[in-house]
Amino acid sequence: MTTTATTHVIQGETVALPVRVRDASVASAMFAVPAGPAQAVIGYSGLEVARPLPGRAICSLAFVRYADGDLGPYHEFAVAFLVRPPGRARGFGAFIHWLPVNQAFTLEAGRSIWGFPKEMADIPMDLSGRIRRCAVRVGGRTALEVAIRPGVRMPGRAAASTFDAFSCLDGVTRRVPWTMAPHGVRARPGGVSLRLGDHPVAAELRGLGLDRARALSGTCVEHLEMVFDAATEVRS
């Protein structure tokens, strides 16, 4: 991927694009949810949910431990939806609806560089145990607790792939080229336990039926490298 590097000053430090993550660990779950309510959740973005199954959209929950990267070490949780990239007849993108983090530097960088909807939260997680676990608490309120059982190890090392992530902050929707190179991937059908709390995002997920849904899949990645390039505004 070729880029023209730009720089941003975050809390007195210069961050150059593209931003690189050299080591992260991830656990994620995918759910099929009713497309109409999912579209209502992300309607503010101007994007359209993808419907890979009749009448169903895909909602993904993921928790990430960043160990080595340009924005430092931190924990992150993501609620994302599969969307149709605007202006393209084919393919999918990921719209990042909610993105709590536990460090102030990455919070400011994510919001100011890419328009990611980052907010501060307490995000305890365990990505090394027999079951991968994470909780998200914001202002003393529990949003959710999730546990994922690792599945079968996928053979070999997956090739790096680039696709579009989308963000929407302060009424502006942006496209962010996102490259991922995973190693040590385990996946399985189901294997996910989710408990929703009393935070507003929990109410949104409950409205999509996630409090009673069985996950389509659970995936754990031991080592993930990522590259985030410059964001461009999506014109309606």
The other form holds:
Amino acid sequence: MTTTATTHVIQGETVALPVRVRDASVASAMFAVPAGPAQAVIGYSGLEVARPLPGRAICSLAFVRYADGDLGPYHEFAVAFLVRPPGRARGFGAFIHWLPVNQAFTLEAGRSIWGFPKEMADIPMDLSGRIRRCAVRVGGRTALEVAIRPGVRMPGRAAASTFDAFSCLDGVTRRVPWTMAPHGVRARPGGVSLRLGDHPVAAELRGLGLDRARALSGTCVEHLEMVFDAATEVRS
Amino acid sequence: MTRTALVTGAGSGLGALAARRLAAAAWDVVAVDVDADGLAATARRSPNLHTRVCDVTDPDAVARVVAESGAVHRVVHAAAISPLGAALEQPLAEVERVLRVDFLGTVVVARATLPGMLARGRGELVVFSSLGAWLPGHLTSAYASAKAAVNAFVEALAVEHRGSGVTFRCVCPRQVDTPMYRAIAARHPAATGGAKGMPPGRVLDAVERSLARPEDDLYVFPDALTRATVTAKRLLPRATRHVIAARTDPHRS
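The block above covers the form predicted on its own; next, return the form predicted together with its partner chain.
Let us now look at the entire complex, which starts with that chain.
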């Protein structure tokens, strides 16, 4: 495995790793999808989807407002799949399949530092209302629209936990240590509306049945701190 | 189409967070403060967030910033100071400064930005006031007077320009967990009632929700405690005044 550098120059500015996010707000939804078609979607990464239930994989959609972080303020949408971390017998990782953002600095940083599949999009979102809403528009066409109902407040402040995120860009799969400390979490089963539009990723999600699936859960996080460390290449 | 927002007091606290949230939402943001370092921190790695070091009490400087900003759709006026002092002891120069920054600053910003919005027939003028304007406590006479003047001014603006297409919001939060409030609470723990400030993000969420409500819904009371306190002041003014006096008494043990 090779480790990437701990500083990167992005648009003339030096970004030091780990990258810290001090204030983000998130809404997310999890869906159980058929494992075979899900594996076909992420096959290009060389990773294997996790199957927490027989024949089922987990696809997650999330939208994030970064208000204060090392990559500046921006909006982001994520399509991720739960995967088995290569070389480990247990545990889960999150493979980031699609990650549109609405600002150029984070676009370049995300692609060049970690190989995250970021692309430019318009990502209007409403995280202040009771129902959290987001749309992703690429080239003026709506790829998808999501609405997530808030659910009940989870007690206490969750401790920071570290996961592995995985990316695959230009044929290189990478592992990214990713730490999250959420505060103000609301969750519930279901409660997610998803409308898929006209985009290749929307077509993939339609192929997984997301246009008619009931979400396993919807989660809203009022305040999230995150740390992204250096990526390491995963060789199969 | 990219919309432009002008945010004052954008060097820290509520103004900084408002500026960054708007920048995240792809607004073109003109961030104003007297604190150049604070502004630079707010605008870090945010190419659509433009900083202007400017004193909101200087009408010419504010007019220049507005002239350079193009058509401003939303103004978020958060610039304010709040030094505490007993009503008969606070130096007169300090009282004057509070009134200049908090009240006259609001007048200057409104005069610079509102004519353009009125001419375009749309826009949003969001002014941060305070629960203190409704319920002065110990040591807050200058700040509460200035914010009460702000309330009256914004209410008068809303009356004079009703139906103009411009939305006015006068935001009256209780204590907000900002660097300014933390410094005051550290210096005057009793006078702040020992209250923990509410997260600034929740205040801005309440503002955002309020902008979806009818145009003439002027006041924003951002959380249940703020709403309950204002209601208590309206219905039980004497009892509420006694409670506030007791809770903010700097000599209480």
